[in-house]
Structures are given as structure tokens and as C-alpha cells.
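In C-alpha cells, one chain follows: the form predicted alone.
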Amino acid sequence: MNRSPLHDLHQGLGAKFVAFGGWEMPVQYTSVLAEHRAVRTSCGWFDVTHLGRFELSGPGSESALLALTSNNVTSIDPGRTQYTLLLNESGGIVDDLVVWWWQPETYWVFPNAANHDHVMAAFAAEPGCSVRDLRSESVLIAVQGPEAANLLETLLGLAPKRFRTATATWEGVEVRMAGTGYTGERGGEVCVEPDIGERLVEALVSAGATPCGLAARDTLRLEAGLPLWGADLDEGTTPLEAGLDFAVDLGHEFRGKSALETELARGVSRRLIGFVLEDKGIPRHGYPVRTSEGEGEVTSGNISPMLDTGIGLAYVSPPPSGAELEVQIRDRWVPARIAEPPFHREKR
């Protein structure tokens, strides 16, 4: 089992640990609710060193991104980031990725933890490409919340703008970061050498940032309506079913394009929808759902700490035209309404 270089620091902060994607990572420190609310109202930080990351460079790097992923990297410029998808020939989602573009022929690619080796190997096999595994030489720290940008500016002298990369110098060492995250809040993700990362985390704690674990990260991403690979996304799910059309650019050739064009022409048979319970209950992965037109199942669900009610994501077939559905929780069907994420911004 892999451990973050920050493991001892987490222990000192009282972390409880869980196995995730082959790593032993903090699941919580105090309470999930307190950590969740800290990110929504002020600032929290997460050790996300378990996430995959590798440098992609060489004269074939742009061609490889175009050939292997559904989005069009040429639609952005160096200094920006892009969410994209690696598909199979059937249009299924092998992984969802974030790309940080530093300069011509130099990118950082961030797969999910469990898919790192497979994704890196796929790019390494493309002509004119060189890959370098960044996990062994860095830690990745997410700083998220309404006060995150101010805190990063105070500590590092600058904060990355949304979906942009930035470079700073802290204690004489280069710090790479981007205005990305997985909570629905502003802030950034910071990649730095392990020893510097430990001191940076200590500085974040001293400045008042709340340590947060993977449990809060999951409730935050669900409130924001962000899908999770392995739960809401997999190789049997297409971007059109998942509502990720924005990450598909049919203006270039890529693996899985033909299947998506066929699906687009005939229409999707199911759709990922968001819902909010109208009664008490906690929706869980795998729970059945039904509408007046069809049925499906929950892929992600929990109690929303900000709404204090159950929320979730579910695939429903056929895609519902109305606003009502029910979720089976144990032996009863609980009424719910279809809602467009992010859930936490709803007016109640």
C-alpha cells in the first residue's frame, strides 16, 4: 500500500486513514461535516497525492492528446487547463482526465489514481511522445474554498486563476499550481517537492486552513454535481449519457468518435440526472429509482451537509421528461425531484 510523503504529518493532525486506489490516505480528521462546511465557508486543504500525474512531452504530444481524448486541446493555449476524456472504441469512458498545458510540447496529465499506469502507458505508446511519472517526486495539495485564493496569495505571492496554470517560488523552490479542484469551490491544486510540501501544509494549517479528508472531498464533489469515475463513469458509460457533452469536440478524430456520432444520431437511451429527496432518507449507490416513464439506479448519493437532505446522481432510462422521481430506500419509495447540480447553490 502506498503512502503519501505527508503521512506522518497527517497522523500528527489526528487523521483517520482509509485505503483508496492503492493508497492509504486520510479519510477525515475531526468530523466530515465540519470539514465540508469549512470548504464551503472559508478554506480547507486536502492531500491528493494519490491522484495520478505524469508529464507528457515531445513533438507528438499534441497529436497524442488529439488522438486519444475527446476534447480538443488546440482550443486552449499554454497556461490553461482542460477537462477531457479517454474513451474506448465503443465511446465508453476509460478515464476522465485534467490536462495542465505549460508550454508547447509540455503538458501535465492527471488521471484517476487507479488508472494512472494504464493511461500513462497509452500516451507513452504514441509516436513522438515522452512521459515522466511525477508521483514519486511530488505531492499534490488541493486548497479549496471562498478564502483559498487569498490564502494562496498570502503564502505564495499569487493564486492561480480559474482553469489556468501558474508558477511561484516558495522558500527558494519552484511551485507549480492550477486553478482546478473537485469541490465546486474556487482555489487551486499545488504540486511541489515532498519536503517543501510538508512545510507548505504546516503554513496552511498555521494560517487557518482546515485539514480535510477524502470523505469530505466526496460529499463536496457530490454537492457540486461532479461525477466520480468508477461510480458515475466507467467503460460502459458514454459522455453523452453522463451529460459530459462539453468535453467532446467532434471536430477532430479521436478514439470512440464514430460510436458517439452514432449515439448522437439515434439519441441516448439513458441519462445521468441529479435529484434531491423530498422526504427523509439517505440514497446510496445501487438503490433503484423510478419515474412515470422508466427506471434506473443511484450511482452516487448521500446527505447534503449544506441542504440537510438527501441528494444524488442516477442513470434513468429513458431520460425523464418530468421533474419527479422516487428512490427506493430499504422497503419504501421516497419522493424526490430532479434537480440540476450544483445542489449546494439551490435557493431553499
The other form holds:
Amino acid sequence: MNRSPLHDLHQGLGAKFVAFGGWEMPVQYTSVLAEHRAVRTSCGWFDVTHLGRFELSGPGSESALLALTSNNVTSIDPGRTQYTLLLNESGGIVDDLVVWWWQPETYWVFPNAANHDHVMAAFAAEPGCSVRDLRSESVLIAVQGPEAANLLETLLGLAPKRFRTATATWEGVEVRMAGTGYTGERGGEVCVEPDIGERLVEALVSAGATPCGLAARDTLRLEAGLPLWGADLDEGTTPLEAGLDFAVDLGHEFRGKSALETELARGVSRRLIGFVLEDKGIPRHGYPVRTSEGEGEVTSGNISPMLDTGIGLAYVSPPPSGAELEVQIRDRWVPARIAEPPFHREKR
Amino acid sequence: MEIPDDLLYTEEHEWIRKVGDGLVRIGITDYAQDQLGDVVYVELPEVGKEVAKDDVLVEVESTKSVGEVYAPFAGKVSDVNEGVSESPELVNQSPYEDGWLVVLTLTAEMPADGLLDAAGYRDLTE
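Having seen the form predicted alone, I'd like the form predicted in complex with the partner chain now, please.
Entire complex below, previous chain first.
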């Protein structure tokens, strides 16, 4: 089991730990609900050192990103970030990735923790590409919430803008960051060598940022409607089913494209939808759902700490035409309505 | 970890308080609420429901998981704590008092075996 270089620091802050993707990481410090609300209302920080990350460089790097992933990296510029998908030949999602584009021929690629090795290997096998594992040489800290940018700017002298990269110098060391995250809030993710990362976290704590664990990260991403690979996405689901069309550019050739074109022509047989319970109860992964026309299954569910209501994501087949849904919780069918995330900022 | 001396305990981390002739109040222990984390929903049984020993009596759900509370004895549900329906966090804040769950009317004499006293329960959780 891998541990973050910040493990002792977390213990000192009272963290409880969980095994996730081969890593033992903080799951919560005090209260998941309090950590969640801190991120929505002010600022929280997360140690996400377990996330996969590698540098992709070389003359073939752009071609590799185009050939292997569904989004089109040439639609952005150096200094920006992009969400993209690595697919199999059937259009199934092998992993969802975030790319930080530093300069022509230099990218940082962030796979999910459990997929790091094989995703890095897939890029390494492309012509004209070299990869460098960034995990052993760095920690990754997510600083998230409406106050996150102010805090980063106070500490580091600058903060990354949304979906943009930035480089600061702190205590004589280079700090690389981007305006990305997995909570639905502004802020950024900061990648830095472990010793400096530890001091940066201490400074964040002194400045009042709340330490948050992976449990709050999960309720935050669910409330924001962000799918989780391994729960809502996997090799058996396509981006069209998952509603990730925005990360698919059919104007370039990539693995899985022809399967998506076939699916598009035929129409998707099921779709990932968001829902809000209209009665008490907590939906959970695996619970059955039904509509007047079909059925499906919850892939992520929990309480929305901001709405104090059960929320979830579910695949429904056929894609529902109405807004009504029922979720089976133990022996009762609980009414729910289909809703467009982010659930806590829903416009009705 | 708080473990009051005047209660009985099960190995499933429930506490039992005798509150009258053939009447017991049931809740989950401080240890159990700490393991669950923030309680966000409590599904209570209907008053009058008859339960057999080891039936699921209450579902206590946190952001993390679903915790099942089993009937420690056969009996009939004679009261439920509506307070925890409205404010599930009472289970975290006051597991032995305001966060109680159910009162059972026992079908038979309370069996002595299978229950732990405070010292026995402390040994279990340490």
C-alpha cells in the first residue's frame, strides 16, 4: 500500500484513512458534512497525491493525444487544460483524463489512480513520445472553494485561472498548478516536491483552509454531477451514454471513434441521468431505478449536504423522455425527479 | 469513547437500557456512531411492528455507509424516536440520550446471555 509523503501530517490533523486505488489516503478528518460545506462556502484542501500523473513529451506527443483520446487537444492552446477520454475500440471508457498543456510538446496527463500504469504505458508506446512518472517526485494538493484563489494568491503570489496552468516560485522552488479540481468549485490543484508541499499545506492550515478527505471529495463531485470512473464510467460505458459529448470531437481520428459514430447513428440505448429524491432516503450504488418506460441502476448516490436530500446518478434504458423516476430503497420505491447537476445550484 | 456503566451492550455495537417492566430502549454506541461518521438518515420501524430476534430493526445511514441495527430480542416496537428522523445528527451528538432509536416491548423475559456489560463492551472495542 502506497502512502502520501504527507501521511504523518494527516495523522497529526486527526485523519482517518481509507485504501483507494492502491493508496492509503485520508477519508475524513472531523466530519464529512463539515468538510463538504467548508469547500462550498470558503476553502478546503485535499491531498490527492494518489492521483496518476506523468509528463508526456516529444515530437509525437500531440499526435498521441489525438490518436488515443476523444477530445481534441489542438482546440486549446499551451497554458490551458482539457478533460478527455481514453476509449477502447468499442467506444468504452478506459479512463477519463485531465491534460495540463505546458508548452508545445510538453503535457502533464492525469489518469485515475488505479489506471496510472496502463495509461502511461499506452502513451509510452506511441511513436515519438516519452513519458516521465511524476508520482514519486511530487505531491498533489487540491485547494477548492470560493476563497481558494484568494488563498493561493496570498500564499504563492498568484493563483491559476479556471482551466489554465500557472507556475509560481515559493521558497525558491517551482510550484506548478492549474485551475482544475473535482468539486464543482473554483480553485486549483498544486503539484510540488514533497518537502515544499508539506510546508505549503501547513501554510494552508494556518490560513484557515479546512483539511478535507476523500469522502467529502466524493460527495462534492456527486453534488456537482461529475462522474467517477469505476462507478459511473467504465470500459462498458461510452461517452455518449455518459453524457460526456463535450469531451468528444468527431472531427479527428481516435481509437473508438467508429463505434461512437455507429452509436450516434443508431441512438444511445441508455443514458446517465441525475436525480433528486422527493422523499426521505439515501440512494446508493446498485439500487434499481424505474421510469414509466424503462429501468436502470444507480451508479452513484448519497445525500446532498447542501440540499439535505438524496441525490444520485443512474443509467436508465431507454433514455427517459419525462422527468419522473423511482428509486428502490430496500422494500420501497421512492419518488425522484430527473435533474440537471450541479444539484445544489439547480435552476428550476 | 464513552461507555456508560448502567447499560447493556451487544457485539453489534448496540446499547440496551431497561426502562420498565419488559420494556427496553435501544440505540447505537458511541463507538458505532464514530465508525459510521456523519449520520444523515435514520429509517425507523412503524410503532406496533413485531420483530423476531436479529431482524433488521433500524437502518442508520451515514455519508459513508448503511448501518443495520438488529433486534436484540423478539418483541413489539412500542415507541420510536421521531427526533432522529428530523435530526439524524443526534445519533452522533448524543448516542446514549437524545439519539436513542426504539423502545421494544419484549415478547419474553430478557435473556441474560449474549449481552455484555460496560466492561465487557470496553474489551470488545479496545
